[in-house]
Amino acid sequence: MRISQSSKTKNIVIGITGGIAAYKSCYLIRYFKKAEHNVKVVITGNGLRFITETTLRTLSGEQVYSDTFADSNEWSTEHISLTDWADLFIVAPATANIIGKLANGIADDALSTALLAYNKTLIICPAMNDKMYGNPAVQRNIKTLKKQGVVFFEPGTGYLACGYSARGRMAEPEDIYKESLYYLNGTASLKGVKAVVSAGRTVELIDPVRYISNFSSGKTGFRIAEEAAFRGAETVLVTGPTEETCGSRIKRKDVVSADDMYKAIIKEASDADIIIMSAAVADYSPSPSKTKLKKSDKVFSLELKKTGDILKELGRKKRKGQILVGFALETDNAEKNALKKLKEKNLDVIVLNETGKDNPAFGSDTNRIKIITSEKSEALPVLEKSAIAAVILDRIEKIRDNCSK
């Protein structure tokens, strides 16, 4: 799993009652700290049965909390003052008891006690067996806590520890992160816009088993739609084939080949005030046979035809106000042809990907770009993928600002 990082490094308090599913708060903790954000643990007595401190200090990097009244706290008020240092409070897994005393005002121990002294974004990801979770005490507490603003990541169904399939499975953590991001990161700055991001590669069929492609992964523009939603866009990602995720504010199309991604596109950019092509769609495609090919001694050619050009066909029904960027890899004369490009397609904005071995631009998680505009080119450092959604992003803002004066 590629990890996003924001541009600011945040606070977060990790809660963990006794459940087996305890041990995924491990993984949940790594996600955070790859991202470079900080993690303080607080633990309940019976999640102690289930996880050590030892385990959560070593990667967590922090004293855990496990005890109001401990000799090791750092301070005589550890609940308050671990809740003021907090930009986001999880409690993972979340158990039908501490749901209980949340609701009911009850703080006994030293995780009750920090949350009811938490008044910022609460996320409880629930973990219990489905009897338990479907009681109605637990849903009528889990009903008073959503209006009080508590953000619930509802459980999953998959085998529980009683050894059956139901529903109470707690959210995976790879999820909860993704999900956190968007209260952690989150802004209205596109409040009201609709965005449209491509991604990743196309698939163009050969035969029923084999394909023409190219290296993409997807990762840039993942990252560029998580950014959009992040800032309050409306989201819509068209992906070719990758295996990268998105979290539920986004709404994920997934498409195969260039024509697939070009009906898509092009449906999705009519009302679109933002559109960033990102894919890496195929210049090219051949007709594909409906039975598998068969190796013989003669050589073999294959016939391709041009796929549809979908950065032209959007730069020619672009409307006013409609902001349309796309991407251009090159090995050699990298800026003069990115330029032709931009002015070919209409384009505001393109960005520059010069790729080579000093540049490894396919499925990396950093990569070097220029944001060239008909005015300038604007050279970036190495940056994280999602540091680099985030300028480009800032850009396109900027651009919209001086549109709307």
Ligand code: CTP
Given for the second form:
Amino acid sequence: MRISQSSKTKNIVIGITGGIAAYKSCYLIRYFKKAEHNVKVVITGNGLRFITETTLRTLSGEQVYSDTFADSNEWSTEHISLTDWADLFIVAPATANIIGKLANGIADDALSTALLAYNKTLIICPAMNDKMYGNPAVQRNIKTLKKQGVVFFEPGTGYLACGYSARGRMAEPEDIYKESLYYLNGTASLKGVKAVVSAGRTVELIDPVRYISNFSSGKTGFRIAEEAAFRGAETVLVTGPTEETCGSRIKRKDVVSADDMYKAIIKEASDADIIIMSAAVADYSPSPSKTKLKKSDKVFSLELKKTGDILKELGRKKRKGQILVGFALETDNAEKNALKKLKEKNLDVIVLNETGKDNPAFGSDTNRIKIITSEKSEALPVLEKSAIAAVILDRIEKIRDNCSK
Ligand code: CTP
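Please show me the structure of the same protein in the form predicted together with this ligand, now that we have looked at it in the form predicted alone.
And the full complex, kicking off with our chain again.
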């Protein structure tokens, strides 16, 4: 799960404190390791009551730091060498205790000492009981640290270890990972730009229990939205039903039908600088029956009405300087059909998906595409969808640069 082509291997220190969410940090380590980043773990004594050093050493492939004065430490000033090494420090889960210590300059174990010696980007992911989180002392400490530039990934609402549902649950590891990438490698090349991206499939109801849809997974659209947000764009993602998740930097709007998507996109598009329609929108939709249709012995036929063509409408309304990107999924006469769509829909770029046996595209993490403009057609090799997203945004940035010259 590599977000950007341009991301390089970085060094991350993950601090773990004594909360049940400590087990989730194992997944966080795996996300970073899978993306070829280096991870070292510092854990408190209470953290070690929840997960073992062996687990963390195996996942990170590195020695785990838990004792400031351990004989096994490589250097006598481990907390300094560790913090010098780190490009990013994440404390997940962070208890009220570690937040309080850091806000008040207390260093009495390996983690709090390392934190005091660290002066680069620090991300804290609180996890605690909702009453503790709401305690004025905890909130005061959080405020103090925010003022110092510490980044907080706020806890979510969900089932807490105390046996009920409330706010205080640590952010999900995948979200922490994705959001962290912005602090690691994020650029500001699209700062001040609004990007609207559509993703996934639409679902057209036939009756309350049946629908018409397609196989689009939403992966490409999600990777594009992540890449846009990663480059600093204010990113709105309008998506049909999907399993995909995205970081909180992206404003996600869930829709179901082609008609819902039409309304949501048109609303967001008026002040957008970049619009990328990667959704597989249904071209036809039935008028759904309010009650379940019963079978009979007769031939069943369903009347389908044409849905509104969102991209065509966007092309018609396109403002000067606005960049409009469409997708084309073709099985035959691919390039000719894609070029026709580019012209008819007034697009700047069309991304051609040639799906077939050798390029399944749907559901896969990779794809082979062509990026077509009125001037040229560029065939890319099979790439991860995250890398495809980066290339598409590189091309969009180039067009924007040329427009502003
Ligand atoms: N699209 C849209 N609104 C629709 C249908 C499609 O905005 N009602 C967009 C898709 O998001 C995609 C582009 O149009 O960016 C092309 O979709 P595609 O299905 O390949 O082509 P269509 O224009 O629908 O034409 P056809 O199905 O005949 O190839």
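Think of the rigid core as the biggest set of C-alphas that the two forms share within 1.5 Å after superposition. Keep in mind it's a predicted model, so treat the numbers as computed, not measured. Residue numbers count along the first chain shown, from 1.
Handout entry: Core-superposed comparison between the two forms, Met128 Cα displacement 2 Å or beyond
Key = Yes, Met128 moves 2 Å or more.
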